[in-house]
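The data below hold one chain only, encoded as structure tokens and taken in the form predicted alone.
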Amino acid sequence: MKTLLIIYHSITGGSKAMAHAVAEGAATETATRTLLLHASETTADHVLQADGYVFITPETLGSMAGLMKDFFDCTYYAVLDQINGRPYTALVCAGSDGQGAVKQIQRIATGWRLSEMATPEIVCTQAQTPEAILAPKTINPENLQRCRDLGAAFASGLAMGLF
């Protein structure tokens, strides 16, 4: 059985809601095991034992969140050259454009020699004031459905051996 590892960090709830939606979608594929972990709980062993990855982070100051970066810092060299070719995708909950966070994840994935299985998803909340940035986030139903669909497609693709 293949394992899809969903790794996330959330500050105001948006990325967490997206991660749970991806996991819900992935759970519809019974031939794939889905593992949803917060970035602070994820170890190199989790990464090594998985067959595919979904990285989900908020955009903070134009970059991925610090705890997501910490996950990569703590696992990068421990798995280097052992996960080559495995599929991944990234999702970003952004206040503006999310491109900085996406580019950081793509650079790390390139170093790990992962294969991008889907274009990164950016959900833009338009939070631009300090109050809006710090407020709890609610992701609209259409964006949550896109996250579910991505999870289902990724899990099905793993189960069928497409990637």
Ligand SMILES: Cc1cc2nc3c(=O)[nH]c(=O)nc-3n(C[C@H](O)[C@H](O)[C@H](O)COP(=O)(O)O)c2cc1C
Second form
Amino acid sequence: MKTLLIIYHSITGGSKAMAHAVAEGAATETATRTLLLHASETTADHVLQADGYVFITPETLGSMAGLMKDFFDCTYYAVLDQINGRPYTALVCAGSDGQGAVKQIQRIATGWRLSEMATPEIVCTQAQTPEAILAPKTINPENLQRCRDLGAAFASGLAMGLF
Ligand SMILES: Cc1cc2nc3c(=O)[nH]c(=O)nc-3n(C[C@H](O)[C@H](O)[C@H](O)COP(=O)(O)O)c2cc1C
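Swap state to the form predicted together with the named molecule from the form predicted alone:
Following is the full complex, with the preceding chain placed first.
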């Protein structure tokens, strides 16, 4: 059975809600195992044992969030050249931009020789003042449904051997 590994970090809950929605969608494909892990608990072994990846992070200061970067820093060389060609996609929860985080993840995925199974998605929460940025985030139903659909499509594609 193939495994879809969903790795996320979140500060105010937006990326976490997106990650859970992706996992919910993926779980509808019972022929694929879904593993949802916070970045801080994801090891190189988890990465090696999975068949596809969804990376989900907030954008902070124009970058992916620090704990997500730490996950890549801690696993990058331990899995290099052992996961070539496996599929991935990235989801970024941003206040208003998100492009910086997407580009960083794409560069790392290129280094890992991963294959992008879908264009990365950015969900903007419109948080631009300090108060709005620090407030808990609610992701709107349409975006959560897109996350569910992505999870279902990814898990089905893995089960069918499309990727
Ligand atoms: C320290 C900090 C820096 C941020 N910098 C950016 C940024 O560069 N670009 C952007 O679009 N949003 C930025 N944001 C806003 C977050 O991306 C936004 O609040 C997002 O919804 C957070 O996702 P989360 O709820 O999963 O933590 C920043 C937030 C914080 C706390």
